[in-house]
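Only one chain comes next, encoded as structure tokens, the form predicted on its own.
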Amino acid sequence: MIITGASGFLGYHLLRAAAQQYEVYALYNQKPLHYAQATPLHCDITNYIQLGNYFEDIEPDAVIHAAAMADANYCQQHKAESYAANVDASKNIAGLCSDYKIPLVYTSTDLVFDGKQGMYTEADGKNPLSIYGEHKSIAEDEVLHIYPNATVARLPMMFGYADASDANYLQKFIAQIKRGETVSLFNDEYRSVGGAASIAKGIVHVLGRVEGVVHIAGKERLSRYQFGAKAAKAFGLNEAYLSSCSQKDVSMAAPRPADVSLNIEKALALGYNPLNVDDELNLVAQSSFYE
């Protein structure tokens, strides 16, 4: 199996889920990768020739494409760079998987929706507000056009282990509280927040089991503030440092939808079984998910 974006936040959790069942070739770009149960390979996924050579050499039996330029504010200001990484590279990978006739999961985002409805199903219409959401939406369509047998897994905001990424959202805000800094969290932005370990296991589980789109997220619809309160409790932090604020109070380059919570009934019917947020937060706090 090939996993792209293997040195990223989701990739960290995917490696550990996939290595239990597959021989894993872990593609990374900027951040070096060290994981004994996978073979690391440096790759620029926008380079079709390099990708093709890896496919020819490895002859993978499956691919999870998790690499992306995922900073929505950066993508908003660097459209061409975002399109190359998020759309063109995904088209190339879909084409190669189609040629090899192997299972492919392309990881997308809840930000393909405009947030006016919430609890979106796979059949609901897309209307992204940001360039990042727009490019992921285009990539979804292109991947399924090129390779109809592929799986598009839409994912939510995730939390996980400190070792997974320097840009780990959960760990950043924990560090702020530990420094005695007030953390402002939106009370009016809702996501189906999910633990990355559960979601990674879900992605591996649906690989080759479903064609088209499936939502793999947490079971609970939470505001960022509600999630922050749960995280503070799990880590034994002082909730007095949490401050509730509104989206309109913070100016950002990329527009933010209000409610992109996801309906996950389809994934549950396929056997996806995520832990609830409190339980997975407790495991992360104890560093015991992989024990």
Ligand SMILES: NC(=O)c1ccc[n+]([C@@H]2O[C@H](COP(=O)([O-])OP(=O)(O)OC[C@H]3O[C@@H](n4cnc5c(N)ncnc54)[C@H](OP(=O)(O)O)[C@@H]3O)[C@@H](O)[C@H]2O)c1
Second form
Amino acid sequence: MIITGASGFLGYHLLRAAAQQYEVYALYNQKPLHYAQATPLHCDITNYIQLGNYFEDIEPDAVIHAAAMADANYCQQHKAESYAANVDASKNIAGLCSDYKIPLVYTSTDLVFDGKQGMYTEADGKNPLSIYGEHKSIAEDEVLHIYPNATVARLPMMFGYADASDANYLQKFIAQIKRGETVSLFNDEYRSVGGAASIAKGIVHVLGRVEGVVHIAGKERLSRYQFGAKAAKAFGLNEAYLSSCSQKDVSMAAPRPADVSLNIEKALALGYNPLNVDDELNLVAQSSFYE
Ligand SMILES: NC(=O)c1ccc[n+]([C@@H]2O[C@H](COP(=O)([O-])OP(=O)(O)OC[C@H]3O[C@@H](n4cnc5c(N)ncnc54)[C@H](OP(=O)(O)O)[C@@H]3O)[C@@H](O)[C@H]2O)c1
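Let's see the other form, the form predicted in complex with the ligand, since the form predicted on its own is already up.
Everything in the complex follows now, all chains and molecules, and the chain you saw is the first one.
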């Protein structure tokens, strides 16, 4: 199997979930990775020739495509770069998987929705507000157009161990409170927040089982503030350092939807079985990683 974006936050968890069942080739770009259970390979996914050569050499039996330009604010200001990495490269990967007739999961985002409704099903209409959401939405459509057998897995805001990504918000959140700083969190932005370890297992589980879109997210619809309170509790932090604020109090480059919570009935019926947020937070808090 090839995992793209193996050096990213989700990639860390995908490697561990997939290595139990597959021989994994782990593609990274700028951050070399070291994981004994996988073969690391450098590849810029916008380099179609290099990617095609890897497919020829490896003859993979499946692909999980988790490489992306995933910073919404950066994408908003660098549209061409976002399009190349998020759309063009995904089209190319779908074409290669179609040629090789192998299962593909393309990892997408809840940000393809405008957030006016909440608890979206796979059948609900898309209307992304940001360039990142728009490019991920175009990529979803292109992937399924090029390769109708592919799986599009829409994912929520995730938390978890993150030794591959120093930009992980849970680490920043914990560090800020430990420094005695107050953390402001939106009380009016809702997501089906999910633990990355559970979600990675879910992605590996649906590989080859779904043609089209499936939502793989947490079971609970939480505001960022509600999630912050749960995280503070799990890590034994003083909740007095949490303050709640509204989306409209903060100006950011990329517009933010209010409620992009996801209905996950379809995935649950397929056997996806995520931990609840408290249980997965407790597991993360028990690890030495966040000390
Ligand atoms: N994190 C979330 O909460 C969240 C929520 C919803 C959906 N998602 C989706 O989940 C997937 C993974 O996101 P993430 O949070 O793991 O992102 P991330 O931590 O920012 O990692 C992005 C990964 O993509 C790779 N990458 C970027 N540009 C590349 C290029 N040109 N060539 C090759 N690799 C490239 C990076 O490689 P290097 O670091 O080695 O350069 C890294 O491995 C994405 O599809 C994202 O849209 C994430």
